[in-house]
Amino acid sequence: MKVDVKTAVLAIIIIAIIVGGTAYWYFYIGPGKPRVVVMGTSADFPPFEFVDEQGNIVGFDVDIAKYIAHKYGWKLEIKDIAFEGLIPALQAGEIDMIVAAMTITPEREEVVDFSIPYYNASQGVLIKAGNPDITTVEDLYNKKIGVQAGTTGEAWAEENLANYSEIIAYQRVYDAVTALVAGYIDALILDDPVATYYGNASADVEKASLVIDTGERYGIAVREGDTELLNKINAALDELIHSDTYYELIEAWFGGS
């Protein structure tokens, strides 16, 4: 039987059209479509997460979130937030998760669901380069104190310093560390990984003796009542933790601390 060249050519553009309209709508519209997590953070906070020289932002938290979409299939989008901004804007709906170096407290309990824990971390200080060191709880006495607001640190300072020191409070690290440099405030207190970082990767500031053992730990905040995400994102974290990839990851971010 003979086929007409042109029927044959213009049934293999229509099956064409069709395949491809019904991969489109299967992969961009329909159930393959990739589902968009959308991740809060405060990109102020190295080496946790921070806006690198090409505008990107980088650092552990974004790892591990870019870890747990990758197992999922799932469209990671970051949105950069104030810290104290992260559970309003999560509670609004207009992220879905948390990764922020999030300290778990019974307070933030009370409104959002959290992931087993990540990476555990305690307050460190930070003092103007040159300056005498600080060793002791008291040394914080009479002086001006910066601290990140909303954080763990602003709580430690306003229950344990309040009394004897000015507490003041920045929206973000980086207006808190140029208040330092600029002799605005005498010292700062801020999580030990970022204190770690800040001091070794400024010649204008140096990491305090003072460590301030608080047992904090990090985790991923969901909405509250949202136990398929926390699920996943669960899973994962417990693959991640047991594998050799989150130690290559401390070992990248923390230089194996």
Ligand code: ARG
Contents of the next structure:
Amino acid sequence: MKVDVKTAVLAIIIIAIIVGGTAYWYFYIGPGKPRVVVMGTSADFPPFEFVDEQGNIVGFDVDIAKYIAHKYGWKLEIKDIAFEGLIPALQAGEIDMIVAAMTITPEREEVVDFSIPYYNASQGVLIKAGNPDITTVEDLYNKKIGVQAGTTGEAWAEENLANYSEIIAYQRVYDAVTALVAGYIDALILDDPVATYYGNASADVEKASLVIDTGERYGIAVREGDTELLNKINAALDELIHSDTYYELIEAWFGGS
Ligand code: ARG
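After the form predicted on its own, can we look at the form predicted in complex with the named molecule?
Below is the whole assembly, all chains and molecules, this chain first.
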């Protein structure tokens, strides 16, 4: 059989189109395409989630999400949304899960589904460096108290301090810290591990002695009824929590505390 050059070239082109097209379909449209899972977080909460010097969102929660995504071969996307906007974004379908040091509460349980808990925390207090220590709840009376909008810290302050003090809610924790350093507020109530982090990281602020034992547990939130995603998250979390990797992550982000 004699094949002329034209026919051969044409055949090669046709084969290339078929192979290329199939590969494109498989990896970008079809079954080989990785599932994209969008994590929403409020990247103002070190060491759980914050923006590093390179502009990347990093932290303990990010590593947990990466671990889960890696287990299932998902492509993880991260959206930075002020904490108060996370549940609305989840409900609107803009994100698939919230990994944001979010405390499992009965009120939130009514609107989202939570994973098994993966971290415990209480509320702590941050003050400007050099200011008198705060050791009791009464020390917070007659002061300007900063909180992050939509958090359990805000709820605690509204419940316990509203009759005595002015409570000022900030969308972002870093703005609240700036306000503290500037003297606009006298104390900032936020999750204890984050107060510890800021106290160690900045010479301008100090962690007060008062720890408010709220017994909070963090969970990952998904849309109500998104059982398929929740089951996967729970299986991965359960595996992670009982592995050495979990202690390595704690060590890496909390220095063993
Ligand atoms: N644990 C607290 C809550 O659930 C505060 C969480 C704030 N998280 C954040 N990424 N800023 O309300």
